[in-house]
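Starting off, we have a lone chain in the form predicted alone, written out as structure tokens.
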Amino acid sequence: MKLRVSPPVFKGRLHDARTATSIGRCLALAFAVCFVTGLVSHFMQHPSGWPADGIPSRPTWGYRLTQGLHVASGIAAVPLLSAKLWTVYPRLFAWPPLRSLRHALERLSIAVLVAGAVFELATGLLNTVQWYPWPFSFVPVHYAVAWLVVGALLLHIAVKAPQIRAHWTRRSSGTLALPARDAPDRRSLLAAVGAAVGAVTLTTVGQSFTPLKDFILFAPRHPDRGPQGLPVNRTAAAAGVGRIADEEYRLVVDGPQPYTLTLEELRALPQHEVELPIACVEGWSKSAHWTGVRVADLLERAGARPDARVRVVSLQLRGGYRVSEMGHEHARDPLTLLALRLNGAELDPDHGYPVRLIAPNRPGVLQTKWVGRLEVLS
């Protein structure tokens, strides 16, 4: 007896273009403001070279309310991307698999776009949490399939465009809308999803907008919690950096005018006191006190030009973004600072002692910290 297989059928309601079309719009403004900020993010992060000299150093905030939009909309983005998923894997099944060469490059396009877009929103928050359970790097592979999805996004938007535009609207024109009685049930839908993408958001984004931080539930950080009330990703022990005893640090200043600081007199020159934000790529951050001498005063006692670069170098043994390079307008802001201070009292082991940097519009881990030597380049 010859057996045959038949494909399943499924019977469930509202695995429709129009409600597949209603999700995808929020899906895809998600996507996208995910992708522009972290467009954003990448730059800020790699500025060697001559682009470093491309990035303002203002608003203070800037890069707080990117990175912050950036991890808000990943987040938002997986409740959306697991109901368009659902509304439309009934078509994976469909027979025949394959009806054309165009209907062939159509599925490739997406299952492209589905394992892509679901690589990038589980390897993101499992950077947020810094769990990293890969053998390869994650800034550079997550960048790479970032352009990959976005490519097939676009490919899939013009393949499906006459079926986007059939259901855009309220009043679906296509073949494929539902009755007008399921509208309740759809109503429904859209409801709970928009209810789960406010729940998801209500309870993380208070690590970076801070009146919200009584809501955190799954932020793998609170803003107020950390030495000296603010969170830290890499503790003096991770980054091999013992207690440095006050008498043996020396700040070196290398320029055209090279010069050696001692801590007392780091801590003998004019103070300044500036209230700046940590913003950490991994979305938490907090802004805070801190105090210590003007970066620009630095350079300009080394004779350093005023479109110089400076390399900051870290006393640090191990770990990433022991070097980091800010381009003039950072160098030269007032809000710059080699800081000694933070919240009225002197640094916390963790938190860099005995100096670390403090520069608006700047990542958290370009705010080197244990500071031991300021290179101007030419």
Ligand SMILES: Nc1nc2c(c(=O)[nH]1)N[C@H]1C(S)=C(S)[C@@H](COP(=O)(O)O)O[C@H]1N2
The other form holds:
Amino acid sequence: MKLRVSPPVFKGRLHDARTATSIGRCLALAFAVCFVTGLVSHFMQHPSGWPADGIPSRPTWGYRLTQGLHVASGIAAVPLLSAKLWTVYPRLFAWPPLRSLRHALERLSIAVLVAGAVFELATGLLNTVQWYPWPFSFVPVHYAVAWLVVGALLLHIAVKAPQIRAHWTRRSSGTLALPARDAPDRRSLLAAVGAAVGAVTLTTVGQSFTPLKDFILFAPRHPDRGPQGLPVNRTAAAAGVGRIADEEYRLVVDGPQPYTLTLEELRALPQHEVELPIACVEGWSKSAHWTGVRVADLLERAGARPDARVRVVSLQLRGGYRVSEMGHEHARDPLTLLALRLNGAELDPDHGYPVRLIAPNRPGVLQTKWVGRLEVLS
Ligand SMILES: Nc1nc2c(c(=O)[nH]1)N[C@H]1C(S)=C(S)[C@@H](COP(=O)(O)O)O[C@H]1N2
Ligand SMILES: [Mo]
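Switch from the form predicted alone to the form predicted together with the named molecule and give that structure.
Expanding to the full complex; the earlier chain stays at the top.
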């Protein structure tokens, strides 16, 4: 006896090209926003050579906005990608699976696209909760795969251009077999997908868009939770710095005219107050009031040239974020401070006591805590 497995039969509008197009263009928009903001973030975190000096220090909320959009568009893409895959999965059962070399290449590009897209959303989401259950380092791999996904996506859009065009609007049925008219079933599906996108956005976006913070359900961080009303990514204990004794603290400023300041001397210098956000790469951000000494004043005293770059070194001995650099735009911005106070009180040890960097339009990971040294780079 011969066993016959009949492939499932898919009929109706929920798996047709019009539905795939409707969901696909929202997904493409989410991916476009996610990719562009991801490039911005990557560039701002890893400026190399002269472009580092081209990074503007304004607007103060620039990185907060782009990184907020990066994480929000990535989260919104999760229900969109799920719905899109559900809409098109009957194609996995199309027979014969490969019709020609061209068809085989197209299927291969889809495989790369789907695998890459799922990988990016999964690793990105796990990164927002700071869970890294993989053996590679997150940033370079997430960055490289993004290019792969964008390449495969552009190819996919090019290959599907005739269908996309034919099904762009409700009325256009084009030359394809199925009429593209909408009906209650399709409208219900699209409404459900829209509601899912709205729900995941509303319950997470408050982590960076603080007016919506009361709706946070799933975001890993609440912008109010932490010492002095500000979240902490790495505590003093986790960084291995503990509490730094006041009388032992020194700020070393290394430049043409190097000098060293005690904490008393630093506190006696002119203090300035600024309102600036910490905008963490992982998606939370929160504005705060900082008081401290202008980096520009410290550099001036060290005889640094106006176009000098600066390296900020932490007293933390190990770990990825103990050193950061900035171009002259940031170094000379009057809002860039070595902060001694946060929201009216001395810094909590977890916020970098006794001294931390705070600068406008800068990724959180570069806002170095427990600063012990400024080095003027030529
Ligand atoms: N020395 C040092 N500075 C650091 C870090 C660190 O691990 N070590 N973490 C950075 C990261 S990732 C962020 S988001 C901010 C968080 O600052 P906060 O803990 O004061 O909110 O500090 C940054 N500064
Ligand atoms: Mo961060």
